[in-house]
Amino acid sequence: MSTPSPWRPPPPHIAIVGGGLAGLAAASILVGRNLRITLFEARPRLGGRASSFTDPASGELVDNCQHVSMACCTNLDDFCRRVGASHLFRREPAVVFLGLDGRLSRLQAGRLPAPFHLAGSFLKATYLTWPEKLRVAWGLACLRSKKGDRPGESFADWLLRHGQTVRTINLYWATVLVSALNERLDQMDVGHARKVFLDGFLRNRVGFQMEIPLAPLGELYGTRLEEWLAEKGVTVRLTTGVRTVDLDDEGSVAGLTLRSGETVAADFVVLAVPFDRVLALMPPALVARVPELAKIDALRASPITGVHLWFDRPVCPLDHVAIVGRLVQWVFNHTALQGRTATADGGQYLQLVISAAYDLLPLDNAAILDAVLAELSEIWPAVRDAKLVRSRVVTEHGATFAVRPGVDALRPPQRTPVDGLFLAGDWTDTGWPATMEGAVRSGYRAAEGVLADLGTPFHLVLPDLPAGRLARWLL
């Protein structure tokens, strides 16, 4: 007579709400640890804001807005390697800027060590005069110290106090920061601006280099991730909205109630949703009991507008370019980057990015398109002779959280006072601005909390790129 096998409890169940990068990062880092993982996403696709839609004319995936990474984004790089997508990015050794006079400048590392590795190419920039370059250099030198910071001060005011002019602010500081942080300088937190320049450009020789995706975001973070997660045993439930987080009699997490009325038991819940959805998923009694969570309600969003243009012929001679001092901030040539054309016979497909697009919100798409085409015609006269085969304007009103002065005081940690409940999202306290790197870090930190509570603590968040020896001393 055989001896019956001893009963073993099922592995802990982790419910992740939200299929954006934060939720995907949490799920990816928890696989292979003897856990049951279910990811719930209300929409019919994964990827969150880093997603695509199907172009009805061509049937191709078209990104809502171009997303790029930088070499300093160590955890996003780790995530892409983990899920087998790192080969779908192209690293650019130089950032190309197009000045108002039509001349190009390339920011690339020279022979000097960090933080002076970019000095040679910066001094060759054509869109600033020599006195203006000296002013910018002084501003960068002042930025390394927090001693002169004033609580509640915007970065625009900080710049004026540190010797910058309206012209250097518009042509240099805004060109870099508005697209990096998706906020206007007069509404931007000084600390977040400092983070971009010090960690992105000065501490490490390669940190500034861009990583440009060679495939649509819907493929990178959508279909490919769905297949990868399924192979790893993660249950992905698309078009499945969550109504509320459920608590037990002791006030700990018990699971979820879905919009359909179905209840799902869970040992841990990771809420990886936009900040403006968090409180709606919490039981009112919980919000009243944990007043610090109410600070989330004070966060605000910042918009991005993406403009998609399909021309019957090539009009842009570059793969990508940052536009200095104009409405359009970036142009990405998807014909060169991804091999996609306007028609079966050829042509060119461009994607344009306008960050912190507050001024465009009152305009209709036709007015935005007219303004963009007028600007492109000034930059590249070939636009005037080309036929616009089709176009698409996409404005994401809540593209990122707004990095307003003092915003970090509103950003909660990933661990909440409720046992078993964690938050994830670039808007949580990650030490990073509203970026894909911040989203991945938040997912990793939420996963660290889950593992710690299970008695298997593990450090998952990777460190920043190492600072050069001279950079460590000077910065």
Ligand SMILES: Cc1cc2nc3c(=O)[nH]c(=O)nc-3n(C[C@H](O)[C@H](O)[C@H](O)COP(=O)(O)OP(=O)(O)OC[C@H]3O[C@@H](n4cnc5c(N)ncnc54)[C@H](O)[C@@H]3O)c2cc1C
Second form
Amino acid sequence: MSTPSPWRPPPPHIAIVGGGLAGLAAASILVGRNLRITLFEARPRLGGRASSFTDPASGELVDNCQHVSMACCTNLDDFCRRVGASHLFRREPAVVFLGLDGRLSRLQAGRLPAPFHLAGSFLKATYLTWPEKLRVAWGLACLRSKKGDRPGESFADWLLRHGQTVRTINLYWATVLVSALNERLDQMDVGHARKVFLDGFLRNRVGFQMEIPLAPLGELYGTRLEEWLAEKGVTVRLTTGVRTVDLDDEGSVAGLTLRSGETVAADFVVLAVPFDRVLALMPPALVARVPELAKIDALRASPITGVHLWFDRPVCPLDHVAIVGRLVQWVFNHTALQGRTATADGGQYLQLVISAAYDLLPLDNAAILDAVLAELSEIWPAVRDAKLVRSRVVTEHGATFAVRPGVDALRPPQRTPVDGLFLAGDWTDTGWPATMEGAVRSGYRAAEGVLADLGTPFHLVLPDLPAGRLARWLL
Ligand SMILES: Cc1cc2nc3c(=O)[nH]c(=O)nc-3n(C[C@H](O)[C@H](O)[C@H](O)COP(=O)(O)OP(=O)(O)OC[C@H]3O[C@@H](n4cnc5c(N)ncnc54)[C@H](O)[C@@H]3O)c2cc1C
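Can you now output the form predicted together with the ligand? The one shown was the form predicted on its own.
Next comes the full complex, and the chain you just saw is listed first.
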């Protein structure tokens, strides 16, 4: 008679609520550690805000909006490598800007070490005059130090106090920051603006380089992730909304109640939902007693409009371009980037991005389309002769949390005072703005918390790119 194998307790159950990048990052880094992981996602697909929908007109996957990252996004990069998706990105060595005069300027690293590696190409840029470039350089030099910061001041006011003019603000600072932070300069936190320039552009020679996806988001962070997680033993429950996080009599996490009424026991819950959903999922008594949670209510959202245009012929000669001083901020040529055409015989598919799109909120999609087409016709006259085969305007009202002055004081840490309950999401305290990198960092930090509580602490969040020696000294 064989001896019965000794009883072992079942592995701890980690319930992750939300299948956006924060939840996916947490799940991806917790696999292989003898844990039972279930991911609950309300929608029928993974990816959250970085996802695609099926265009009824063509049956194709269409991104809710173009998503790009930068080489300084070390944790997003790690996540993509971990899940085997790194090869689905293209790194751009230069960022191309199109000035109001129609001339192109390329921002790329020259021979000088950081923080001067971009100086040569910046000085060659044609969208600013020489005195304006010197003014911008002075602004950047002042931005290094936090000393003169005034609490509650917007970045627009900071710029005016540091010698910037309406032209340098609109043509330079807004061009870089409005899309990077999805906020208007007159409502933007100074610390976040500083972070974009220091960490993104100045500290490291490659940090500014863009990573552009070569596949639809729905494939990158949706179907591929679903398969990867299933292979690693994660139970993914799509179309499964969570109604509440449940606590036991001692106030520790007990599990979840789903919208269907089903209850699920869990040892840990990682709540990785958008900030405006969190409080509704928490027991109200808990929110009243934990000030960090109550503060979430004061976070505000900022909108992004994405415009998809399918033309019967090529109209845009570039793969990507940042447009200076106009309504449309970025154009991405998906025919060049992803080989996707407008019709079976060819044509061109462009994705346009307008961040901090507050001014577009009162307009209907037809008016937005008219404004965008008028602008593109001025830039590329071929647009006037081309036939617009299809178009789609998608405005995400709550695209990201708004990086208003002092916003970081409202962002809670991932660890909550409740035993077993962790928060994740781009809006939690990561030091990063609302980005995929911020979302992944938050998921990794929540996972660090879970592992620490299980007695196996690990440092999972990767450091920033190393600063160059001169940059370290000067910045
Ligand atoms: C239009 C647009 C353009 C953007 N462009 C960029 C860009 O270029 N670069 C960049 O870095 N970032 C960009 N972002 C931001 C980026 O998409 C987000 O920072 C990131 O995807 C947030 O991930 P998350 O996991 O924190 O949240 P989310 O992606 O919002 O995921 C939360 C998930 O929780 C689910 N959920 C909510 N409630 C429940 C519930 N009760 N039960 C179960 N599930 C629930 C939601 O369905 C969702 O899938 C953009 C965002 C938008 C909207």
